[in-house]
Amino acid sequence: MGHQLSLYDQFFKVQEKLGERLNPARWDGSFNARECSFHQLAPYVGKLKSGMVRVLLEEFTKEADVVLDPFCGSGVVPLEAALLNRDAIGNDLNLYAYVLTMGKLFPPRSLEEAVRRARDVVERVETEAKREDLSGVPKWVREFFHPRTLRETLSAFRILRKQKDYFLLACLLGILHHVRPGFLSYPASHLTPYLRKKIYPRDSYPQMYEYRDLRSRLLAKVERAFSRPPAMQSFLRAHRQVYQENAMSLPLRAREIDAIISSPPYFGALDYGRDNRLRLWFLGLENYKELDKILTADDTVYLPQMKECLAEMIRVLRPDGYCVLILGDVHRNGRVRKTAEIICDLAGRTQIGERDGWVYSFKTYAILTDEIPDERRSRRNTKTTKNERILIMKKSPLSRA
């Protein structure tokens, strides 16, 4: 029993020291005016705070390390890793997340190049848009746009998808819907696509339902995207890779990764397909419900799938490499799911044998808490996720196989 207590004492001592170094005050406040403007190419529900990610990278990695985010979402971790001269690998099954992360990691080399590419696209759009047939566009999509704007938007997506110009695709996704005049849609919410006709009825706000040209809006978006660009020479030297694979089976070699920093899906807190359904439709994914079947953290599949993901993280991580997961306590239907503790327990019971003859698992070093203020929640005045929990683990040998 005394030995058991000493292990607990050791855990809490480590946690206390990490808690002092990882004080949330280091990332409090808005980073919008301080972070690299590529972070703001397009919105994403559940986006990590870049200031927190930077602190975690500085604490648990060093220059030239290979950093993996197997659930990269909007690409905050791989982008910050590349900005800090780490090699960056992102992965996400969500097509929108893949396109957005690719756009951030593989941008034009300068504003001048970005503007030139955007002008080339809009000139083609203005020639070809009139031939776009709207009869095959679902009614729910047509409801968001003036017909002429919709033709231009369809034409631009068709051109950019064919060119695989992920940066301009991400910029276009970023101006797809909002109430502001710099966006393409009728009045709609920004993060998730809901029309706001009751708040802005057409009779009272006719100007919000007029034609919105793509040219001026896309070029203005490109200018904003380069308002605080990275130092391109060093940024482009970092190795950058993005995959669109299931995190249970990554196309990576064993022990290839120096550190993992990621935010896995929470227990049923977000519906990544539904929340991005309009953007996904323009990217060619017409049935967002199929994506939600894979990505939504349903109780029946969450734990077995996360166990497979944890085993894969152990496989690709080098021994003694850190795995830092940002998770959330989910409050729903009168139940509280302490995701960090659940994943911590699951990680401790996940083991894999390796060629060196050892069996490896994750050893937990700390679980730290950061309260989420209401202004940072994607859905305000809700109680779905009140805290972010930072689960800090290390790949450790257990015994000889």
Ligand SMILES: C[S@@+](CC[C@H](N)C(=O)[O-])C[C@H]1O[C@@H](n2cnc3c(N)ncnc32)[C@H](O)[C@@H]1O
Given for the second form:
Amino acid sequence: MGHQLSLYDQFFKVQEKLGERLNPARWDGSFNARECSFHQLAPYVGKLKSGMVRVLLEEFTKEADVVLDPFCGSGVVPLEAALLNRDAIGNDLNLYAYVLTMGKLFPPRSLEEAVRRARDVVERVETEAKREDLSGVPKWVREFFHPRTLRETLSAFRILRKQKDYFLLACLLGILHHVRPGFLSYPASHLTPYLRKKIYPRDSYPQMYEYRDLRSRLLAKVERAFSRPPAMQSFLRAHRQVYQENAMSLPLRAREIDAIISSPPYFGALDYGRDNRLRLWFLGLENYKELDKILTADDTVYLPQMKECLAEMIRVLRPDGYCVLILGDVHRNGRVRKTAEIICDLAGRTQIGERDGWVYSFKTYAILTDEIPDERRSRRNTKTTKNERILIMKKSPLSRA
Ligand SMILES: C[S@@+](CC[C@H](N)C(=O)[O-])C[C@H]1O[C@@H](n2cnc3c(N)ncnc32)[C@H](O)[C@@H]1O
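Taking the form predicted on its own as the starting point, write out the structure of the form predicted together with the ligand.
Everything in the complex follows now, all chains and molecules, and the chain you saw is the first one.
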């Protein structure tokens, strides 16, 4: 009899092979000038690199597969999946994530159509904005804008929300705040909403505090959004679906998914509501704290909720389907929480019995490490991650129920 590898050895063999194929050099460097420009509609904390997602999709899925990201954030995975002719399903409980992903997956068919739609909205805004009443707008929101710009912005959001025009909503969210002139706010940061009044005081930079018209900025944004559009015909052929549900209970049938690629929330590391509070306010969510309470993050709920999410992932995945999770370590109070190892352990202990009489669980194939250079991190010197780990698992039968 030939030499047989023990399970432990097999794990390392697979890990070694995958490690070679999934060499981070394949997604080195910036993808900003190479990726589909829809990826850049608006920023998102913890956004994945599209180049890495493309490599994972090419390795673990094939054309026409149904790919799910149950925590899709800005929608990098579903957008890349649709670009590669996979059927794409995204889900995120955060309203901002939902709108942004809808915008990317259901764009206008052409730049001409996008510009026509944007012009229609701008024309309405220019007649309706003066009727916008600012007295009900909270002070912290008013502080970001010139009153006339704020009226136009409010009016545009009102119209686009009513029309459910997610693409233009995503464009508008993308130009809401920044220090640059092409944006609507007074000088502020782009990723998260902080005014930059100390660096750019009004006395020294009066032009940064003048009225900023919505028309030129929205139209320029739409042009930028279409600078590298997808090959529309094949993109629109892919089945695309976005949900705004809790990943603990997905509106999907058992076994309808071929592969899951996702970056779940890290152990108590980020506040998706707080970080997006200004964008959420314009989308109608006035109390971002309520959202942060229901997202899976807090230490006390993280493990039990992630266990339910993992059970749900097993349920919707077909047997032998891959589940690839991108996770980071969290440094806090002098402790390092290795989220990938924690989730890997939790996944191995999550089991569900299925109709075919078998009990299924996740079997881990590999945990690979990608070191993130400082410039790619969303927040530096904070409790967020330095290493990104790629946890590769497969839905496997354990035993007869
Ligand atoms: C690491 S981020 C995903 C980032 C995404 N991969 C991207 O490239 O933009 C994790 C996401 O999980 C979402 N989330 C947290 N708890 C959730 C839950 N219980 N159900 C659904 N989504 C949740 C957050 O809103 C956040 O967008």
